Structure formats: C-alpha cells, structure tokens
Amino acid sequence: MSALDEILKLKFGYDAFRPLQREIMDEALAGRDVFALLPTGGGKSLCFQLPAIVRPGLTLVVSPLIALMKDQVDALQASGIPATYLNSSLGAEESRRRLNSLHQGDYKLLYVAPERLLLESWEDKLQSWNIHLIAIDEAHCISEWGHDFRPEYRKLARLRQLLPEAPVMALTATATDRVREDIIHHLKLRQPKRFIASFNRPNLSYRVIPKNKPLQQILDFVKKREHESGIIYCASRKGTESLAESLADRGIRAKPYHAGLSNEERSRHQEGFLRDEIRVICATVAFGMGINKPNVRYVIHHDLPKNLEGYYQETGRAGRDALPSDCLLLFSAGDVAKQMHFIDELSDAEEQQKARTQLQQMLHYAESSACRRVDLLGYFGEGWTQVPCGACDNCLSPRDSYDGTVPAQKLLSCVFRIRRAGGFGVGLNHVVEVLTGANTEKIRRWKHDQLSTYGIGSELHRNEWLSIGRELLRLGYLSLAPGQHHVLTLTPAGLAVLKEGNPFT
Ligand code: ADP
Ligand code: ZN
C-alpha cells in the first residue's frame, strides 16, 4: 500500500480512491497545476484535503459556498486534521484567534471566501503563511459562461502573483469547453493536466437477477467462464467458506478470503489468485484494496451490498484491462429483510438513518427496470443520456411490463383501511398477510380478518405481494412514516391510484 492509500484508509476512512482522485492528487503533490473535473459526488474536496496533509506549510482552499465550509472544516477537525476558516459569519474576537494560529502555522487548511481574500489588507498575510498549494473550488464560477458568474472569482488571478510558488488546483463539476477554457485562463494556470471524469465504465456490463438457488445459478454463470478470473462478494466470512468449498468440490479454483483468516494463509490466496492458478475468490469486502488485478472478467455480488458507493467500488474492480466483463447481483427480498434487522440494531440514530436511505438506494437499483447506468452514474451525480447503453440486462432485454392496476390497488386500499380501522400504521408484511388472509396473531388480536380487504389477495403469492409493495413504495405511492421503522403510509399519488383509479404499470 502507498502512503496515499494509507492516509486515505486512517484519515478518511475510505478503501479506495475514486476515478481520478489519485491522478489529480499526484499532479498537486509534483507541484503542477492540474483542472479537474468531477460530477457532483465525485469527490473533489478529497483531491486537495489528502495532498494538504501531505505538502509540507499550510493549504489555501477558495470557496464561494460559506455555508459549506464550517462543515468541511468540522469534518477534518473530527478526524484530526488542523483546519480552519476565516468568513462573514465569524466575530472579530473570533477571526483574530484565527489568524493568530494561521501566523503560527497550526493549520494544514485554510478555507475563505474569494471577496475577502483579496482585501489589500490581506497580501502580506497570504505571502507570510507558507502556502504550498491553492485550490479553486467551483472554479466555473470564474467564467461568464457558466451558470453561477462570481465577478470576485475574476480577482483570484491576483494569487498567482502573490504566490508564484503554489500549484493551483481548479474544481469544478460542471464546465463546457468554453468554461473549461475561461478557468484556465482567467487563473492563468500553468500548463494543466486536465482530468475530466465519468464514472462510466463502458466495459462493464451489469445485470441483476432474482436470487433462489445462489449456488447452482453461481456454478451456472462460473462454468461458462472456467477459464477466467473472478471475485464473488459474500457478506460474511461464513458465507465466503461455504461458496468457495461448494465451487471447489465441483472442480472450480476457488478460495475464500477474509479478515479471519492468517495472514499467511490470507496471501496465499490473493498471490494465487494475481498468478491465475486461483481462479475465483469468494470474498468479504476486505478484498480488493489495493489490489490491482486487470484481467478479472466477473464480480459477483452473493448477497445484497450495504451500498451503491461500495457496490460500484466492488463492480469496478472488473475489467481493468478495459476488456468486456461482467456484473452480477443476485438479489431477493431475504437479503433486504436481513439487512433492515441489522439496521434496527444500530444503537447510533443518525448512522441509522444513514444505512436506511443507502439500503432504500440499493434497493431501488436492485428493482429498477430502467438502465443500471442511469441509476448508477446518477448516484455520483452524472446525467446518463445514451440509453439504451447496451451493456446492462434492463436494455438488452427491457422487462415485460403489466398492468397492475387491480393489485395496485387491493394494496393501497388494505393500506388505507388498515389505519382507518385502527389508527395506526403497519408494516408491508402485515399488509400482505392481510391480503392474503393469513391467520396470525396480530391479525386476530387488530381483528384485521374483519377489514373489507381481508384475504382478497389470495390470487397472488406472498413474495408477489411483497415485490408488488415495493414497487409501490419506489414509485412513491407509498411511503415509510419518517421516524416510524417501516410503517407504511399512503403518499398523495397512492390516494389518487385509489380513488381516481389511475392506472399502474
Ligand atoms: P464533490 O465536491 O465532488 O461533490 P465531495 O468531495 O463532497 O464531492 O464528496 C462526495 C462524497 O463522497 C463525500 O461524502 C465524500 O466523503 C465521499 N468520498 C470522497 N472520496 C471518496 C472515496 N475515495 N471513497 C468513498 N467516499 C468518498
Ligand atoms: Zn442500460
């Protein structure tokens, strides 16, 4: 692992870079200009707060957003990394402390907003810091061409000749060629490297299909490829045991590799698997870090991911050699169910909340029938326009549709009866037991087997009912009560599935 790969993971807490971080980075740490160009999400600050840490002297960060900085300050703060930031909202008492340590050198970073830095009063000061790198970020705001023209930006050149020395670092994510050419110019940088981002990988095509029979339908994708390499992910260490001994009785190359195993054993694994005498690793997602493997033609995903991030992170380690290879999630309901319980474990409510809308993003990707780029590359806030992409299973071959207006609404209608009756909300679970009149505790005790909608679902199996709730919930005719854990409610759009019987595909 290199340096950089090891403040990442101690400092930031990532395993990975993104798509062109690490380029921008060395540019920066070599001491050039560089313009980077990263969607929204792509992870720009990172680009600068790494080499900052790195560089010797103090970080000069530029940017018009005030509101943004105290959390990026706060954040660094929490991971023990000296930054500060010097704007409108602070007290004099305040920015005098500030500027005080800024004289002593106690900073790596130093956020401020375009206007005040080039006050006159300011010169001697950003000459006296020990600036060793500056960073523009949202430098479209320099051109008049862009979308959000800050005449203060204009004044920025002004830095260059104040500190010659310091690289200039310009960010921005959005910038058409004529924009791209305007920052370069008005901040007069020198000869830049330019990195322009997609998260697109063209090479990788993604499919998900219904889990039922894992390790037959595992063995059926691994037996058409016996001779390529591949990375299954399981979510535990159990799992990766289980999938690698099952693939090896069947005569395939597989091994497991997680956290719990020796290091020994842990890197006989991986040499094999880099040497191609291995050719599947069945894996916890401590695989693949630093691991720079270009010809594996497969990543499987066992079991659901906790999140897009890291799904895309795991995918992305196919096809590194730019060859066609292939992603596959198995996806089913169990797994989601699983995951929600270990998210009601959680004892911290924000990190909750967090893991709940990354698990409700992982979901809509998994059900989705539109193109997996679209959903993908709009995770990391990039518009994919060129649809069908032709390479992922939605494209190639679009779902047959139905009309699913009946059932649409014997759901919302059980929904909606359900809390009339009680008024109380339930979960999707119950509503299905409801629809399907099944004879449970709850439903005696609520005397929900009394409600209009009882068991007028029988036509449908339970597993229907549930992928048709969840249909309706990412379509937004339903929604989970914020604060309550999984409580259904009806949205305005459900009401009028119902009551104007709008028709639901
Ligand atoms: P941008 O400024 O490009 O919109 P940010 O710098 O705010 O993006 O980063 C977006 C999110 O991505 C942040 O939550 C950040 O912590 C996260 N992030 C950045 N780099 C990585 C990485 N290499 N791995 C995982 N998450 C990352
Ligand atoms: Zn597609």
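What you see is a predicted model; the values in this text were computed from it and never measured. Numbering follows the first chain given and starts at 1. First, how it differs from the form predicted on its own.
- Of the listed residues Val54, Ala197, Ser467, His103, only Ala197 lies at a hinge between rigid parts moving between these two forms; the rest are more than 12 positions from any hinge.
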The other form holds:
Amino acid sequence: MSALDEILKLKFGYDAFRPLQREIMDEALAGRDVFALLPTGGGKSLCFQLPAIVRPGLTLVVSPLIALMKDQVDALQASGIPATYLNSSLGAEESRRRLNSLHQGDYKLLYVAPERLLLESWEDKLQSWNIHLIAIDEAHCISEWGHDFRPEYRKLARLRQLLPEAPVMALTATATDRVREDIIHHLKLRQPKRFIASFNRPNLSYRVIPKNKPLQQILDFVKKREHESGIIYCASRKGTESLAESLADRGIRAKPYHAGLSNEERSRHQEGFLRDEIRVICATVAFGMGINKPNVRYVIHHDLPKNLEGYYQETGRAGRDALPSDCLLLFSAGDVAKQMHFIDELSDAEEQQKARTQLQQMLHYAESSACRRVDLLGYFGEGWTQVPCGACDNCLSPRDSYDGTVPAQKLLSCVFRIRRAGGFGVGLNHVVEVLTGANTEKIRRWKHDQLSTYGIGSELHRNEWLSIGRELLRLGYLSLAPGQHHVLTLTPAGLAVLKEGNPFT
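One more: the block was the form predicted in complex with adenosine-5'-diphosphate; return the form predicted on its own.
FYI, this one's just the chain on its own, none of its partners or other molecules.
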C-alpha cells in the first residue's frame, strides 16, 4: 500500500480513490500544473488536500466562499490535519494569531479569498511561507463565460510571478469548452495535464413541472421527505426568507441562507443544516452554498436559473453520497419574463447578448420533451446514448404529442405578415397579442389590427401561444435577431413549414 493509499484510509476514511483523483495527485506531486474538471460530488477537494499532507511546505487554496473555507477547514482539523483560513469573518486578534502560526510553518493548508490574497501587504508573506502548491477552487469564476464570474479572479495570474516555482492546480465542477480555455489562459497554466471526468450523475433524477401555487407544490414534495435534507434555491433574498418562514410555520425545520445575513446567522444556519437540526435551507442562487453535506436528498429550484451551468452545479449538491436524490425545477413563463426584464436593464450590449443566449439555453432545457440527461450532458459537450435514462420525467412519463401544424402555421404566418406590413420585426409577446386579438396601443398605432392574422388565434390562451412560440424557437423555426430586443425572425426551416405545410408535432 502506497503512502497516498494509507493517508486516504487513515485521515479521510476512504478505501479507494474516485475516478481521476489518483492521477491528478500524481501530477501535482510531480510539480506539474493541472486542470481538473470533476463534477460536484466527484471529490475535487481531496485532489489538493491529500498531496498537501504528503509534501513539505504549505498548500495555498484560493476559494471564493467563506462558508466553504470554514466547512473544509473544520473537517480537516477534525481529522488531525493542520489547516486554517483567513477571511473577513475573523477578528483582528484571531487573524494575527493565525498569521503568526503561518510564519512558524504550523499549517499544511491555508484557505484564502482572492481579494485578500492580492493585497500588496501580502506579497512578502506569500513568498516567505514556503508555498509548494497553489490550488484554485471554483476556477470557472475566472471566465466571463462562467456562471459565476468574479473579476478578482482575473488577478490571480499575479501568483505566477510571485511564486514561479509552485505548481498550480485549477479545479472546477462545471465548465464548457470555452470556459476551460479561459481558465487555462487567464491562470497562465504551463502545459497543464487536463483531467475531464464525466458530467453524468447517475444517482440524480431530474424533473420540471409547471409552477402553479409553488408553496403548495413545495410543501407536497417536502412532506413526503420530512426526514430528509434538501436545498431550495430562490431568485431573491426576500424570496428565501419568505419561503423559509412559510415552511417553518407549517412545521418544517427550514432557514434562509443568503449574503445579506450576518456572518453569525449564516454560520448558525449552516451548522444546523450540517447537523440535521435544520432540514431545509432556502438559498439564493447568486450566493454559492459551499456546503459539503453528503446526504442532501433533493434540490428544488423555486425560480428559473439564469443558465444551465449554474443549474447543473446547484443540482449537483444533491446526492454526494451517491444515493438516489431528486432535482425539481418549478417553471413558469412569468419567471422568463422577469429574467428578460433584468437582462434588458444591463448596460453592456455584449453582456446582454450573452445573458440572453444563456437564458435561451436554460429555457430549451426546461421546455424540452427530450431526455433531460441528454440535454444537460450535451450542453457540456458530452454525448449520452442510453435513452430512456430511467431517471428524468421525460423518460419516465413521455409527454403526449399532438399535431401542431395549424397553430405553428398561424404563429409563423403572423411573424411573417407583421414584418412584411411594417418592415420591422417584433417580440413574441406582441405576436401573441396580435394572434389573440388584443386591443393595445401598439397594435392600433402600427395598424396590426388590420392584418389577416389579427385574432385568428383566439381559440388558445395567451400562455399556450407563448409556449408554442418558445417551442418554435427551440426547434429552430424561429430565431431571435442578434443585438435587438427579442425580435423574432423566420428561419428557412420556419419558412418551409409555412410555405410547404410541413407537419409540426
């Protein structure tokens, strides 16, 4: 048995390494740069924690989350591994004590946030601490195309100049090809060995349901699992507090968790959740949980996530112990409209376009009738052919389909006639208003009440038309004109449905 195997068993209690862990550690111990993409629950932390024990000197861990630092350091100390963290949650006296211990070489691992790391006063400290490995956790934060971009991560390349001999290990649980290249480029990794694990989490099941009386839907779901732990993601701080209060009023041990709470409150709620005293944590999607709790049995999204990467990482906090766990997304057109409104308020045009593209991908996932696993893994460039997967709503209960050729032709025709009549395009909402015969100021001003398609869709409800429109977008019969406010244009495929009467299911 090697030293690594012995420490794995003795300090961490595991009998065997997870896929790629051993290979990643061997590269780091050989002093080479590493890029590691392991899914949430794939054991990223161990990849730098175990080498830190084996080799002399200090391992520097860059982490964006205070909660994650405390959680990991507590676990390491409980296993007898000298580790510490420095962040804004500590008082001046405690910070000084830890700095003194670092100068004396008392620790094997130091967790620190990127903002503090790059203060000028830290340069001499870093060079005097005998740092032998730099681990950049949540490395996707360095990319503007990552789901959680942090500008301060861009400055981490400075570490290469300060500590040229120390190998760098970049770790993330979620990254598209574009984000991977960004990480390697911006961190100035030197010919890194790349380790890419499968994104598939076989123990997770995925389900999307129409959002209708969400509190009742969540209550029904949670009460069937009252002895299990879960995380519910909400779009706003107010939403997390309101939902946690409503659940608590109905006898469910629930607490909120977001960046607006005091450090003490967040810490208290986190500890209670880790000890199973609190069963449900209601958290903002903007604030990373960073809670390493293996027995989270479900993750619910009360609101639509902004992008698929964030959604994947958040659902990945369920079932880290490899036991079956559920991921539920409540979906409504109202949530889409809210997100669109936030995007419209962004001042940067490129940022707007990026956000629209990401939202569109999220929308396609939520409304797709295909296997959720195929859609999710396909986003990260991984093929999945074992369909039905047996663990998503679309595979377990395939949706009824119907011949939608006539409604599709009506909507496509309306898009075509609006553009031909005025020489400009409009958004989906306006097209639906024309189809349903609405009497709005814009319709009167643009004389769209005189079009042959005005009112021809009154047999369907407005939400049904919006859903058909989004499906036509998803299937490529319509597209959103780049750089414009959600303006619909007909694609060649859409024109074929319109002119040739191609069937549409």
